[in-house]
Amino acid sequence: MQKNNKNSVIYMKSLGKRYDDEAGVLDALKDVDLQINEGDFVAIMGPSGSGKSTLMNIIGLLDKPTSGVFLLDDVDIATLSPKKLAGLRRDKIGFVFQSFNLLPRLNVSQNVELPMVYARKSKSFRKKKTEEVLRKVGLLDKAKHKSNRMSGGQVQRVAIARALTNDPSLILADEPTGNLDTKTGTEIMNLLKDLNKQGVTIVVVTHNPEIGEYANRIVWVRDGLLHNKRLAQ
């Protein structure tokens, strides 16, 4: 696969991931070619053991490939030290998890501010940005609430707001509706769809076909191999 002229957020060429231990050799990913462009909404799907979690961890800079090329925003991750990888992960990727990962002792605003604190943004910048992203997810009026007094859908909206604070190149959502009822899950996916319409690049990792239908493109992973499917816009 040749890199096209669009602004690619993720570019992988002949990428592989091999685990070699006492149990033997396992090729979790094999000869992966993948390009995700700015403004895409992609669902990564596949059965347990297919390699989709390995692919997600590599996209999220939580793991490194064994072979091949991986560029994130045209940066070759193979050239980066662990410290620079952590900085790139902080600045370029907003994570949304099934388990929300909010700190219960902090209120909504404080949870949303955390990535900006780590990025050493000024207090005035953090206040303005927190208000902006909470307004975007419809929770500005809940800024001083604690997460343990909020519904699951509200908590996941806080997590999405937090993921937006550093203006990431990519939102990476791992089973974002897994702990939510159907109605609330639909609300969260509609929010992600709206954010995508505003230009946010989104990758959702899911086993749920109904969640995959929100994407414009599905990447199927099976036995470490990728198969692409373009959906109607």
Given for the second form:
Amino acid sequence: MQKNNKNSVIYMKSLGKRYDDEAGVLDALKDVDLQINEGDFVAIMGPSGSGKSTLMNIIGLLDKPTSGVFLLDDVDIATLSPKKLAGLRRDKIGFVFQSFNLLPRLNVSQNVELPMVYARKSKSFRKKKTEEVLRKVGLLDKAKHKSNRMSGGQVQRVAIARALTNDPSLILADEPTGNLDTKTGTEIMNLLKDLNKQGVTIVVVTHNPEIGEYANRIVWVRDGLLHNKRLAQ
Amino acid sequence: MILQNIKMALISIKSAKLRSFLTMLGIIIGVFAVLVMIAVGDGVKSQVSGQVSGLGTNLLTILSGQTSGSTAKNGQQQKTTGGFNFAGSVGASTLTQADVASLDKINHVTEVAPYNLISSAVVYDQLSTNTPYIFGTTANYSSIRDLKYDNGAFFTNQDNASSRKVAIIGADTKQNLFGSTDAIGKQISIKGQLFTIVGVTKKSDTGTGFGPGSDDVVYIPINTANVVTGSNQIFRIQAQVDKPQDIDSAQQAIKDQLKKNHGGQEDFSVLTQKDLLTTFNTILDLLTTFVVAIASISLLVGGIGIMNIMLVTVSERTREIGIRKAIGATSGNILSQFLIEAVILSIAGGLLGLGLSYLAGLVIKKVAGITPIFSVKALILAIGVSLFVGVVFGVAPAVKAARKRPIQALKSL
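Would you mind giving the form predicted together with its partner chain, to go alongside the form predicted alone above?
What follows is the entire complex, opening with the chain shown before.
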């Protein structure tokens, strides 16, 4: 796969991840070629054990590949120190997890502010940005609430707001509707779809085909191999 | 960032109040114990030195036994450790009436007064009881110690010679036994004998406290005392020197004379007020150091307590660490967060200990009559030590937290 001229957020070439320990050798990912461009809405799908979690961890800079090339926003991550990786995670990636997303001791706006705190943004900037992203997800009135008093859907909205604060290159969501009922799940997916329409690149990792339907592109992972399937743009 | 970490730490401390308090408890107790001991030690020291300097610089005290400094043995100067021979001051006194008489003739010595201490309760009218220091002494003791009187006067040589049962009481004793009514001419009972009060001394301005100098005292003639107790030992001798600058030569002359009296044996000590103070401070410093050392162990235990709880906290908060790392916290961010939390806990503990020890100081002042002194040094020590403990015992948990890999941390739960 040649790197095309579009602005690629993720570019992977012959990427592999091998676990080599006393239990034996396991190739979680083999020869992965993947390009995700600015503005894409990609669903990474596959059954458990397929390697999709490994792929997500690598995209999220939580894990490093053992072979191949991975460029995030044209930056080769292979040579970066853990500190640099943390900086990239902070600035380029917005995480949304399946559950236990927020820090229960902090209130909503404190949770949303956290990535900006690590980015050493000024207090006034943090305040302004927190309002902005909370308005985007429709939770401005809940800014002072504690996260452990909120519904699952609300928590997920806060997590999305938090993911947006540092204007990331992509939002990486791991089973974002996994703990939600269908109706709330639909709301969350519609929110992500809206954000995508506003230009935010979104990568969703899921095993649920219904979630995949929101994406304009599905990447299937099976036995560590990738199968691309382009849907209607 | 530091400020944010402090804020985070306060939030997590507040969210587990009881546990935070229990974590701090060791430090609270440790700092409390150390500070109280130091403050009481300092308080006693300053009180005693105040009293001793109130006694005047031209007084020599002769007591039985060897107290300190260097002792001539076998013709050699043998250094002792500046310690105090307790046995010498507790055992039977080596001082005699002949010693007292011989000191009178020494150059520069103006007055000599022996005294004994009698242990007995003092009873008035079978109602009020008191246990003051009871001195059996001679008439010139009053002028040596420069005693002042509210009423009456000291007993006379004649009183002593005839072993009359007369007594002079201190201002506090008078207050305790008689309240505001007049005491002169009243009779008090000491060891079953009735004594007539002939004088009441003025309250001294060195405050209440230890040893001679206190206002809770009764003075009776030494001959009478010997009759009452059936003993004629001499506990101590006080000698007054005409001028402060002659005190050293007088001290040496008294030593030589007493050595001659005692057949060449130096089984006594001649101390200036400064020597007394030094001896006292040596003992007190030793005691204070010892007690503070023991109290310091609780600081160590407190530190270990913080470390234990923080290690548990780190395990419990693995998920939190994972989320923080996923949204961009570096290992350094996590390390400083947990370290600052430990330091805040221990400094808060230190400050609470400081506050508690100050309150305890007020209680001690009220109950024991000692005024503990809280110096700036002690305050800095308390905060410094708790900061040190926090850092030392906070490092291990913080490193453990920082080393957690984000994937593993996120998988937990």
